[in-house]
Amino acid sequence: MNVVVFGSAFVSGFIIMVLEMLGGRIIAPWFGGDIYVWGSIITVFMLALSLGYLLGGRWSLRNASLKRYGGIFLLGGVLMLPVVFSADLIMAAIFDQIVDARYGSLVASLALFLLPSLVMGMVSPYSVRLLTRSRETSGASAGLLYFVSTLGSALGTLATSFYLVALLEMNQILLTAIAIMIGNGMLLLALHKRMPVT
C-alpha cells in the first residue's frame, strides 16, 4: 500500500509541475510571456492547490479507499483534456473580451488550470489519509509523503524545461500526462479489492 501511495503521489507532483510550465507556452502566443503571465499562472496554481488541499483533507475523512483515491486521478487527468482540445478557442474567446495581458492572462488561466490543478492539490491530503496508521507515525508519514511529492515536482519542472518541450509537441507532452494520470488511477481502481484501507 505504502510504494503504492508514495508512487501516486510523486506522478501528481510531477504532472502538475509539467502542467504549470507549459502554461506559459500555452497564454504567450496571446498576451505574451511577461511577468504578469507568469504571476497569473503562478497565481491560479498555488490558488488551485490550495483549495484542493482543503478539499482533500475533508474528503479524506468519508470512506477513504484507493478506489477514490484512484478517482482523483481519473478525473485529474479528465480535467486536462480541454488544455488540449480547447485551449485555443477559449484563449480566443477570452482575448476578444479582454485585452489587458494581466486580466486576460488571469482569467485565461483560471478557465484552463484551476480545476485540474485544484483535483490534483487533493492527492496529497488524501495520501497522508492513507498512510496514516497511528497518532504516532502521522508526522513522519506526512513528512515523507510531502518529501516524494515535492521531489516529483522538482524532476517535473526540470524534466519538462529541459528536456521535454525540446524533445515533444506540447500537445504530445500533454497527452502523455493525461494518459499517467488516467493509467494511474485505474490501477488504483485495480488494486482496490487487494489492499483495503485500515
Given for the second form:
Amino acid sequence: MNVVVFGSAFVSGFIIMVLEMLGGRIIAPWFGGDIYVWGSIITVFMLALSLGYLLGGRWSLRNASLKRYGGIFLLGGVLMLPVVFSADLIMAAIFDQIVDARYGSLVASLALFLLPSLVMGMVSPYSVRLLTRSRETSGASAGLLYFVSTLGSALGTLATSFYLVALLEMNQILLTAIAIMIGNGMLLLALHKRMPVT
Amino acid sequence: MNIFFQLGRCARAAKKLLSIGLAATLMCLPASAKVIHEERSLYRNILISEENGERCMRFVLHARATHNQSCINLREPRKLVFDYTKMVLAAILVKPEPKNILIVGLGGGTLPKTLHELLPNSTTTSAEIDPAVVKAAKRYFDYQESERIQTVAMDARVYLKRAIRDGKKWDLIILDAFNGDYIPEHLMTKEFLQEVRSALQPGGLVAANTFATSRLYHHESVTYEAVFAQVKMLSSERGNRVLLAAADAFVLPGPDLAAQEWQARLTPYGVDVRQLLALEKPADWDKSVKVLTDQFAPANLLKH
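Output the structure of the form predicted together with the partner chain; the preceding block shows the form predicted on its own.
Up next: the whole complex, starting with the chain shown before.
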C-alpha cells in the first residue's frame, strides 16, 4: 500500500511539471516568450498548489480511501484535456479581450492550468493521510512523501525540457501525461477493492 | 574581419577560465577593443565596443562566445559591415519599392536606417522585445525614430498577431530575431511563418536571416518551404544565410539588369550587386526532416 501511494505521488509530481514546462510553449504563440509569461505560469501553478494542499487536506478528513485518492488522479487527468483540445480557442478569446500581454498570459494560465494543477496539488496531503499510521512516524512519512513527489517534479522538468520536446509533439506529450494520470487513477480504484484503508 | 575565428578562440579562452561573468567575456574581445558601454538588460547582457574603426553591439553569453549583433563602420557609417545585411537588401532588388516594411529584431538599427535612406517614401516598423536594445541603438548607432521609422518594444509574435487582427499588411517583412546564441522558438515555427505570410501585401516578400549550420539549417529550411510557395537562398562563405520567401513565384533579377539599375544606389553601402546576386545557391537541405511547428519546436536543442 505504501509503495502505491509513494509511486502515485511521484507520478503526480512528475506530471505537474510536464504540464508547467509545456505551459510556456503553449502560451508563447499568443502572448510571447517574455519573462511575464513565465511569471504568469509560475504564479498560477503556485496558487493552484497552495489551494490544492488546502482542499486535499480537508478532503482527507473523512472516509479517506484509495478510491477517493484514485478519483483525484482521474479528475486531474480529465482536467488537462482542454489544454490539448481547446487551448487555442481559449487563448484566441482571451487575446481578443485583453490587449496587455501580461494580463493576457495571466488569464490564459488561469484558464488552462489552474484546475488541473489544483487537483494535482490535492495529492500530497491526501497521500500523507493514507501513509500516516501513528503520530510518531507522521513526520517521517510526510518527509519521505515530499521527497518522492518533489523528486518526481525535478525529473518531470528535466525530462520535458531536455528530451521530450525534441522527441514528441507537445500534444503527444500531454496526451501521454493524461493517459498516465488516468491509468494511475484506475489502478488505485482497482486496488481499493482489495485493500481497504483504515 | 574574422568573427568566427575570434569566436572559437574566445570560447576556448573562456572555457579555460571557467569563470562566470564579465571577466571571461571581456577575454573574448581583441586587446585593441574598447568597451564603451555595458548593460545587463532583462533579456541579455549588452556590450558596446569599438575596434578597428567599427562600433559593435554584442549580446554577451557568459563563458561562451559573444555574438556581434550589429556593427557600424565609424569612418563610413553607411558601409554595411555584415554580409547578411547586404543579403537582406537583395529583397529590394526583387521587390523594388516596398512602401511598408516590418523588421523583426532591431539590433543597432542598421537595416531600418539603410532602408529608409534607400527608400525615403517607405515606412519601417521594427519590433524589438528589448527596450534596452532600442535605447542603445539610438544612443550608439544613430538610430532615429521618425514618422517613417518606428519601433515597437514588443514580442514580435504578439505584435504580428495583433497587427493581423487590425488588418495591417506589409510589402516586405524582414526576420532577424537572434538573441545571441538562443533563438526564440515561437518565432521559427510554421504557424508563425503562416502569420507572417498572411501579413504580406499581395506580391510581398520575406527576407530572413537564418541558421547556416547545425541541424537547424535543415529544419528551418523545410519550415519555410512548408509555408511559402517560393524560397530562395543566398549564402556567403562567411557563414551567413538569408532566405527570401514569398507566397507567389518570384525571380532574382539578372546580374546585368540589376547592376545597371541598382549599383549606383547601393555603392555607398558597400554592396556589389553582381557579387550579391552570385550568392544565390540551390536548395541543398535535407527535405526529409520535420517541419518546426508550435507543437514541435525544439529549436535550441537542434543546435547541438
